[in-house]
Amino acid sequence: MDENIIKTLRDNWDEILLRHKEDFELQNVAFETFIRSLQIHSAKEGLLILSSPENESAVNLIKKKYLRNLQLSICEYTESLFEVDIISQKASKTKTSEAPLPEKKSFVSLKDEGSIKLNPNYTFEKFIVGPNNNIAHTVSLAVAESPAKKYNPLFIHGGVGLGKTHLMQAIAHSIMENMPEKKVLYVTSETFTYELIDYLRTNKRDPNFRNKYRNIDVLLIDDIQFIIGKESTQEEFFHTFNDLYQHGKQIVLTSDKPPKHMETLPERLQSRFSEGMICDIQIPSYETKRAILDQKIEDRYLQNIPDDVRDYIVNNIKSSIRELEGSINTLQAYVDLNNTEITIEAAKEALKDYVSPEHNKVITPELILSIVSEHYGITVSDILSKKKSSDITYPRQIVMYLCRQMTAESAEKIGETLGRDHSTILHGAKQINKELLSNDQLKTTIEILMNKIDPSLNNN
C-alpha cells in the first residue's frame, strides 16, 4: 500500500472515525464503544489492517455490523480501493502468551444449584439486529465484553416477546465463552424467589442462599417485574444488588417496562436500577422481523416454506417475536396433521386465530407450548416428545393444565396438538391442580407463565 496513504491514514485517523460517525449516523454508545477505540494495526498489499481492544467474539460482532460501511469511509477519505479488516488484541496476546487457561467454566449448573439452563440458540451471532434494538444489542455487548465497566447495572425493558431474554442469555454465552474464570449467575425472578422463600423458612440461618447470590461476578434476573410488589422479596433483592454493585460486580436485569413506570417500586430500588444503563427493545420493523423469522426456520431446519408464506406470516403477526415463532409451530403443525404441502390457503387456515381482524389476542395451545418451553429452558420438541424425565413431564403437564384453564378447546383438541389422547391430557391437568393446593412455588410459577401468555392479567 502506497506510504502517503498510510501516513493520510495515520493523521487523519480521529477525523475518518468522527466524518464515518456523522455520515452513517452512528448512536454515541455504538461510536463510544466500538468504533472510537479503533487503531490502524498494519498495511501491507491492497489490505489495511486495524486492532481492536475487544475480544475475538467481540471483533468478529464488529466486523459482521460495521466493517463494510467503515471500508467505505475509508476509501472515501484517502480516494483508494483497498480491503480492511479488524483483528482483536487480545487474541493476537493469547495466541503469544503460554498461561494456562482455567480449568472449566463457572456458571453455575442447573443441576448444581437451581439455576437456568441457557438456550443454546440464544447467543449474539443469532440474535437479528434492527432499528428496534440496535442500542440494547450494543450496550449488551459492551457489557459481555467489560463486566462491571460499562453500564451497571443494564436494564432491559420491553414488550413481552421481543428478545429481552434472548439478550440477557447471549450475555452470559460471551462472558463464560471468553472469561470462563467469571462466575456467573442467570435466574429468573421466579427462581430467586423461591430460594429466598427457602431462606426465609429457615430464619437466615442457612448461608446457602447469600452464598449463592453474593459471591459471583455477574448476575442476570429475567423479568425482575415479578418481584415488584413482595416485600420480603424486595428486601432481600435489594441487599444482594447493593453489595454486588458495592463490589464491583455485573448485574443485569429485564422487566416488561421501565422503573419510572413500576408503580409499586420503591423509590430506593427505582433509585439503583437508573443509576446505570436504562434502553429499550421496540416492536421489530418489517425487514428485522423478516430475518428473525428466516432465522428460526433455520434453526428448525424447516426450508420448505415458500417466501410468500413467509411474507404473510411477517405481515400479519404483529406483536411479537414470540407468536413469529408459535405461527411456525401451529403451521408446521398444521401440515403434519392434514399431510399436505406449506402453502398460503395453508398458512391462512392455520394461523386464523393469529390474524383475526380485530387483532385482539387469541391464546392457542400452541402459544402455550412455547412460552412453557421458553421459560424452562426446553425446546418444544422436547415436550411434545415421548421422553419421561421430570425435567420434561412436568412442563408437559403444566402445558396441560394451562390449556385447559386459558384456552376454550376441549381435551381432545389439546391432546391432538400435544400427541396424546385426552384422558392423559386431563390426567395431566389434575395433577398439576392437585399440587396447586399444596405448592406456592408452583402456584408462582403458573402466576408469572399466566402473566405471559396473556400480559393483560399483569394490569388486573
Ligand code: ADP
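For the two forms, the rigid core is made up of the largest set of C-alpha atoms that agree within 1.5 Å on superposition. Numbering follows the first chain given and starts at 1. Computed from a prediction, not measured in an experiment: that's the story for all the values here. What changes on going to the form predicted together with the named molecule:
With a cut-off of 2 Å and the rigid core superposed, Glu181 has a Cα displacement that falls short of the cut-off between these two forms. After superposing the rigid core, the Cα of Ile371 is displaced by 2 Å or more between these two forms. Here Glu76 counts as shifted, since its C-alpha moves by at least 2 Å between these two forms after the core is aligned.
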Given for the second form:
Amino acid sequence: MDENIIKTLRDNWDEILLRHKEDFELQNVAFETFIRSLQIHSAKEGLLILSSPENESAVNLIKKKYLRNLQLSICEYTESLFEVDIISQKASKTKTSEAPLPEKKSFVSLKDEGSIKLNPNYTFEKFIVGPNNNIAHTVSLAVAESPAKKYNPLFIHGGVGLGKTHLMQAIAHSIMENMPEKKVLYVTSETFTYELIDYLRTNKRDPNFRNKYRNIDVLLIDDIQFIIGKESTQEEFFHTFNDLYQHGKQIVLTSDKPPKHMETLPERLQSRFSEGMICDIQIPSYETKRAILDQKIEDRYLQNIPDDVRDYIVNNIKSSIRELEGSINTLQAYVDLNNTEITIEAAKEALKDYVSPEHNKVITPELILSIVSEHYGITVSDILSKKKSSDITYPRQIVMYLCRQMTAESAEKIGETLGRDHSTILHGAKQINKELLSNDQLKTTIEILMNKIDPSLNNN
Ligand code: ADP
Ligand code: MG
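Follow the form predicted alone with the form predicted together with the named molecule, if you could.
Below is the whole assembly, all chains and molecules, this chain first.
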C-alpha cells in the first residue's frame, strides 16, 4: 500500500473514525465501545489491519457488524481501495503477525463449488422440537435412519429463518456419520442451476454434471423455489430427479412454499413431489421459541441474561428464528464489550433494530449493493472502486441494472451512490439489458438476485 495513504490514515485516524460515526449514524455507545479504540496495526499489499483491545470473540462481533461500513469510510477518505481487517490485541502473537487476507470467492468459483460445506451446528441434537416442526422433524429422522425407504422425496417448506436448512443439513450429517458408505450431496438450488445451465450450454456433452448428480445416494437441494420457473432447468431437473428416484435414491427438497402454490411448477413435477412426503415448518409458539433461545444462550456460554430479558426477546421477535439468533449475537456483544449485566433497558437499547424493523422495507441502491456483492463474494468497496477486472465490473453493471429496475431513483442519484456519473449508470444498465437477450445464465442470476432483494417477488 502506498506510503502516502498510510500517512494520511495515521495522521487523520481520529477524524476518519468520527466521520464514519456520522455517516453511518452510529450510536454514541456503539461508537465509544466498538470503534473508538481501534488502532492502525499494519498496512501492506492492499490490506489494512486494525487492532482492537477487545478479545477475539468480541472482535468477531465487531467485524460482523461494523467492518464493511468501516472499510467503506476508510476507502472513501483515502480515495483508494483495500481490504480492511481487525485483529484482537489479545490474540496470540503468531496469529497477529500473519493475519491472513480475507477469503475471497471469485466469480468463477461460484459454479465450481460443487457441494457446500455443512454447518456443523445444524444437527438433530441441536434442533429443538415443538408443535410447529415436529412432523417435519420426525419425518427427517426417519429419512436419516433409512434413506429412500419411506418418505421419498421429502419436501419441507416454510417461511424464512424457521429451520428448513438446519433440518435438511441434520439429515445429511446423520447419514454421513452413520452410513459412511452413502454418497450424500447437499447443494443450494443456485449451485444446481448454475451447473445445469453450464451443462445445457455444452449441449449436454460434458459428462461431469450427469455423473455428479446421478452417482449419489442422497441428494438434498435447498431452496428449490429458485429453480422453478425456467423451463430448461426444470426439464433437466425433472430428468435428474426421475433418474435418482427410479434408482431408489433419497431426495430431499426445501422451499419457501408448498408445491401446490408454485404455479409455474409443471403438473408432473407437482405430482412427483406429492408421491413422497410434504411437510411444513410453522412459526414457533412462545414456548418453542423460548426453548430455542435458552439453548442458543447456553451454547454461547452466556450467563446473566435474566428471565425478563429472555421474555422480552421472545415476545418481540416474532417471525424468524434467524432473527432470534441475531438478537443473541447483539446481546453477546454487549456482554463482551461492556462487561455489564444485561438489564431490560440495555436489551431494549441493544435490540431496537430487531424489534422495530422497517415494516415496508424500501429497496435502495445500498441494499442492492450489499446483496449483489455478497452474492458474488466481493465487497461493496470493490464495486465502488475503479477496479476494471471483469469479476468486479460485471457485478457492478448488474448493480446498475438492478438499481434502474428496482428503485425509483434517477440515474443521477444512483450515480451518486455508486460514485459514477449518470451516463455510466445508463450505459451499464443497457449492457446488461442487451446481454439478457441471449444469456440464460445471466437471466437466472438476475432473477435470483431480484428475489433476494425483494423476497415478495417470489410469490409465484
Ligand atoms: P431456513 O432455512 O428455514 O430459512 P435456517 O435453517 O437457516 O432457516 O434457520 C435459521 C436459524 O435458526 C439457524 O441458525 C437455525 O439453527 C435456527 N433454528 C431454526 N429452527 C430451529 C430449531 N427448531 N432449533 C434450534 N435452532 C433452530
Ligand atoms: Mg435456508
